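What follows is a single chain, given as structure tokens, in the form predicted on its own.
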Amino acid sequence: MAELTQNEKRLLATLEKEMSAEAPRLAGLLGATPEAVVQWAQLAQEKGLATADRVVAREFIYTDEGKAYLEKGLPETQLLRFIQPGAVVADLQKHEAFRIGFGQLRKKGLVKVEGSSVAKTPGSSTDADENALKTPSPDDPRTKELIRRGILQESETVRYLIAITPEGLALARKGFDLRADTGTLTRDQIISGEWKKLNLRRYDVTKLPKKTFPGKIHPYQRIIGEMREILLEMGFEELYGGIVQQSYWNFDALFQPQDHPAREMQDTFYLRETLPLPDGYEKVKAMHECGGDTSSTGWGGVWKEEKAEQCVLRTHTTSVSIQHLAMNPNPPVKAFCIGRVYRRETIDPTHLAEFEQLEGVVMDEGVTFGNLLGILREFYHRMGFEGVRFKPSYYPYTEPSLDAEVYIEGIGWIEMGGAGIFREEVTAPLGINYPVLAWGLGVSRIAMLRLGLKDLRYLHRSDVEFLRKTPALRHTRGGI
């Protein structure tokens, strides 16, 4: 049999006299807390020397409302007594219990209402409900209904009944060495030889220690932090911007037509606020209407200033990047933005109305589409995705455009984000005469793959068990 701790010995010695008792009584006899006694009993139970039975008791507590009804009767009971032959709704409204009681009577079919007349149904009675109020039962549906109405509250108490087994009793009768255990030896005890007389505590080296869960950063925030660190190492600077953006920067400056479906209410959160258009907006207006001074023909139609002035919750972080480019039209520019964006999405396992987006731009002399592919491939490799490929795509403000995909073992190729080179219709009105590489991706999609999740909503739930099980650090990059 495994070695007993001193506290297990003390407990068994006490149980030899008590045979069985609840944890609080044993705690008083042993000078300990009930929680500690339960822990010692569970250790002894593993060795077959004691039992620790968990007894759950349910108790029903009356709320202030319930106490009043216990004296006067439920509202439906009070109102049912008040109903006389020939009664009308106006008469019942004078009773203080009408607001709650009348609805309950109709719900239970205890009254019949025709026009303004109210009459009791044959055999109508609330006796069963009153009995449930006076003597509640956990299995009675009427009691559950009283709890739902806030008349009763269910309380659960847990107590432990601890008893000694025949094996434990036989061992206790042989007697225990109840001297205090010595777990740590001092230098003097070793030199003097006093350690030979001590009751040394025995250790089970095969027993795992108790798990501890230190505080740590949320795994989603750690992944965002890792992306930020990678891009900073690659020479990018980080941009910041408000979540409220003017439609001009969120849509118009990116050559998105004012009648584009993404600008409609089903995709965008519009605000009442408006902001005056920036200086030089006329060039963007001309680009939309006729192509400005470029070879483009624009979108045609009439470009409306009031539509561009309206504020929205940003639908992408490109609205921050385009403003940075407008203020810095000369190379080099190498920047990124990680931020929350908002869209009118139906929430499901793969869609949220608000989510994080990572977006970056590179502007310099002579940068090419090949440079864009190299940047994306390097970023995804550093994030741990070995297989990366690209396919042609379409986006309103880039040409050529592409989608980046990564390969996940057991799943296949997963689309991660889009990229391209800003069209002349975007750069020319801002006075930019150099190529601009641009790319964006959904951060939550990477987080789902890295954390092995199938539902985006888990990233935002207060699930302590999920947080505890998720490792705090990735020691090496590469691999999911």
Partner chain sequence: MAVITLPFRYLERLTRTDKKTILDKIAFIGSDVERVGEDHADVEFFPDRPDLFSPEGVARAMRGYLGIETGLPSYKVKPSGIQFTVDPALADIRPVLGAAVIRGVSFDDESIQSIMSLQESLHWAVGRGRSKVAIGIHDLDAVRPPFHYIASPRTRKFVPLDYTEEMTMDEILEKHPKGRDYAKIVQDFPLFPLIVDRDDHVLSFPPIINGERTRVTIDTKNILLDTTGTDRRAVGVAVNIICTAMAEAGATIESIGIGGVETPTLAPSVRTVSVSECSRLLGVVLTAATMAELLRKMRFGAETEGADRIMVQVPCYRADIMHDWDLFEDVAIAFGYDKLQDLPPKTYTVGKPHPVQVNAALVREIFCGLGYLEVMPFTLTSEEILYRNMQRLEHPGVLRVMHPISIENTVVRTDLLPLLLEFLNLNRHRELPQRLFTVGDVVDSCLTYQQAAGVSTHPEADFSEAYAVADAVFNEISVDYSAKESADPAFIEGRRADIIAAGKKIGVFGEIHPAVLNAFELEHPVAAFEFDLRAVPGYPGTPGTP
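Numbering follows the first chain given and starts at 1. In this text, rigid core is short for the largest set of C-alphas that superpose within 1.5 Å between two forms. Note that this is a predicted model, so its numbers are computed, not measured. First, how it differs from the form predicted together with its partner chain.
- Hinge assignment between the two forms, options Asp139, Gly115, Pro209, Ser295: the residue at the boundary between rigid parts is Pro209.
- Put simply, the smaller rigid part swings 51 degrees relative to the larger one between the two forms, by C-alpha superposition.
Would you mind generating the form predicted together with its partner chain now that we have the form predicted on its own?
Only a single chain is listed, so you will not see partners or other molecules.
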């Protein structure tokens, strides 16, 4: 049995003498409000020690109109008495009760009207109605009719009759410890030793207190953090770079032709700002126009400086990694960057104009396409994805290129990222003389699967309730 509160004990001890009483009486004896006593009784009732019966008493009150009728009789009664044999309607109209009484009499079929003459029907009587008026009863339809007519009003009073059960009585006879109980211990009670005499209040351990919410890292940030840790473990150096990039680093240095559709205003956020081109940009220009000193043909046409100078919101973090490689052309370089990138997309549940991208690059003497597959397999395995496969793909700045797919139980093969080896057209003009393996993936895609989101916007415009309820440690199986 759940623990009795101090108040329940006091109530039962009182009831041991009273056996049963109404709440106000008990309230007087216990020095509490009747409401509190009822509450204690209900708690004791849950334990089978007392009963708290709700007794509803109905009362009828006469309205002013009702009070008048009680004296004079109902209007129909008054009028009925007034009707003499051979009466005509015009006579009756003189009576003050005519307006209401005549209608009632006709409705009840107590009078017969022929032309202008009015006669009582045989045996006509309003006694039953008068009785209902004098002694109203809740179940009498006539009483209800009087309420409807505004002659009577019904009112309800609720009383509680509280009684002790045999179980309660047995328990009460054993006696209770009626010392006042102590909630929070005070400093004085602890140091003085007073605590030894105290009756410490017991708590119901099955009852949850008011919830408290810890400060927490965002679940999406947690996934980003997990990827970051995996890459640090795999020996990668972390990069951080600007959101605003020159078209030169975002596109041109990556051998993206100046008329490439991805560079159009519909797909990229352009800014009015421009930045001067870095030293050595002529090599990039030559590569675009004729393939520079490599076996490439280049794109042909004329490469325009002013297009390369224009600033954009980076469309990929590759703009950051390519600058890192250009500044650090000596092998080995193993680096990654997780950052926000921007695409001018119409925003809907699965497309945002800004999202996190993860990108990794490996530059070293003798690294191969096979090594790239190996890094990807390792990364996805560490993320929890057992099945990983690769298929040919196309990215403007890598050759060969591939897409990585992972197997997710219940969904199937899902594309998780793209990869490839930077084209020589990208590396040669920047003085990078070793192959560069590069791969990227959309972080939000994994987040969406893991957190079971239907709308990516939820990551950035989150409901606080969702953040509070998403546990820091989630069980993942097969990467999800």
